[in-house]
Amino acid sequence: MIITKKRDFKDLLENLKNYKSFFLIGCSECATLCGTGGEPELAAMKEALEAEGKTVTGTLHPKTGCQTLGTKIELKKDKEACNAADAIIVLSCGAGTQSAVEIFPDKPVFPANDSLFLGNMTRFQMFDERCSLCGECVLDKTGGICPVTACPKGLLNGPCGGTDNGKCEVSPDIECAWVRIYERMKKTDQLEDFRKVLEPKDWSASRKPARLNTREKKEEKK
């Protein structure tokens, strides 16, 4: 899931200083779990804006903020409220904000959140980064633990010389990724694979902007 945090409200107000009315869009998936784009956050944002003398013409808590077509369809019932707004505020990730840009080509769109990383929720609203979206997964070779993300140096063959009692030299709060990988593969009887040297990664697999159209592949099979 995409992990987000709320932007400083003062910074958001600076974005909004030339506008009076707004339509708010949240997200019922990642942003809701992060506590940055659920119904309570939409209500709180509405209250905060109105306290600043702004008008909120309406709100939408879509199923998935980054699903452009789906959000556009959900917004049909709010057409008048959207038209009445000077600008759109999105309480979602950057992808959700850019979906709104496509949906509202003639209106300013502002993010209420900062997008941080792709992560796992380990406890309620506690998140750890687990994947760097590198485009060429090595989890099959590293016991299911990603060294590209878990190692601050992104070492594909480790550990480095800075390891100290299983901790990373970058911070004693970080467990050495390669010690974790070793212990994991030892438990799962995969040490033979652990001893294999990984080839350099093809970083072109993570070039930006990335695109994927699975419909084309399905059509090729027909």
The other form holds:
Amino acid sequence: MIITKKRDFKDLLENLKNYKSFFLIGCSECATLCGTGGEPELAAMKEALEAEGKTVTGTLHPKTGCQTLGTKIELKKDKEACNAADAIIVLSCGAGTQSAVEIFPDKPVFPANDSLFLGNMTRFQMFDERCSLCGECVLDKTGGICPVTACPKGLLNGPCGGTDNGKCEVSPDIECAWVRIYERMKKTDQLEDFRKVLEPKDWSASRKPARLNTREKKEEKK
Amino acid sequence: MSLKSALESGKFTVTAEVGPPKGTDIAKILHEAEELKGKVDALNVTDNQSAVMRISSMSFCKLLLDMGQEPILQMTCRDRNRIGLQSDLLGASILGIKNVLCMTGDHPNAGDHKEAKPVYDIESVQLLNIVRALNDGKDMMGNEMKGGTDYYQGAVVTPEAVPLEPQLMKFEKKVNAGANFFQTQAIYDIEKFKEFMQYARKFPVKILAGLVLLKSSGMANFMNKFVPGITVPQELIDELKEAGKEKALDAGIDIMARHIKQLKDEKICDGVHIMAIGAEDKVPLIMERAGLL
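Next up, the form predicted in complex with its partner chain in place of the form predicted on its own?
What follows is the whole complex; the chain from before opens it.
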């Protein structure tokens, strides 16, 4: 999921200083699990804004904020509340925020969160980055642990000289990705693969802005 | 004599290391380099070591060449992408630089520009492959070049890494990628190093044992605690402590000289790489005591 963190409320207020009324949009997916865009956060944001003398015309907790069309349809019932708002505040990730930007071509949209990384929830509200969306997965060659993400240097061919008893030179809080990979491949009897040299990555596979249209491809087949 | 000729002649080869300063005043490093002239076989020039921004390795390598010395260009993958690395390798080649040491490089987090974007587009094993391609007259994409390089390429290895096996597997990748020589992370336990050499001797590469000058028992303790892959045995720490504050550096010089002598006399490895870290002026004395001068 996309891991998000609440932005400083004071910074948000600075963004909002020229506006009085707001419509709030959260998200039922990642942001709810992160505690940044669920029903409780929408309610808390409403309360905090009202305490600052602002008006909240309505809130929506859409199913999937980054699904632009679906969110647009869900917003239909809130048409009046949206119209009454000077600006929109989005409590989800950068993608959810930009759904709103697309849906509201003539209203300012502000993000309430910072989008941090693509990760897993390891325990309740604890998140670890797991994937860098590099466009060219290496998990088949690295025992299922991503060194592009888990190694601060993104090394592809084994540990650097900075590894120390399984810890990373960057921080003792980081487990050396390549020691983890080694230990796992040893257990799974895949060490022969560890010996293979991984070639330099094709970074053009993650060139921005990325786009994917699987529908087009299906149509082409006909 | 070139580093390659020295190592291939079977001579016990000595390399040392100089770190270019931050800023353009190079009086001190020039003096150090001058002092080492004719004594060491080659001089490593570090590449923004510890991720602290300094004069580029290539520039100082060129000054060493002008002084009639044999430089080893240290090249890390931290600050340049594959285009920059190859371009600098070609650039260093036309300046007459013949030796390159390929390393991944300390993370910016270790240095004085912690907010820098680390590059690591390429890493050490891949960089060795790139040098081999350039030597063959092609860039890493296989494009023909007008004129190739003629590098003698080296790499680094940590003989006391914990765990050791993945480190050795990477060592073998480096050998297969064309590394001709290795300079090791600092070693202090010669018996342990012998075990590593027994393994490393299976490969057609030259090994220079890395030696860091101990200046005090405090420094030894610090390295044990904070420097990955380095273990200073307790008896050496005691030796430094017993020497007292005034004489600790002298004891450190003795220790290194003793180790060099043993490595040479017992033909354990092909040479040594002396890292004096700020006490480069002591290198001739170390070599003298080791019976090399």
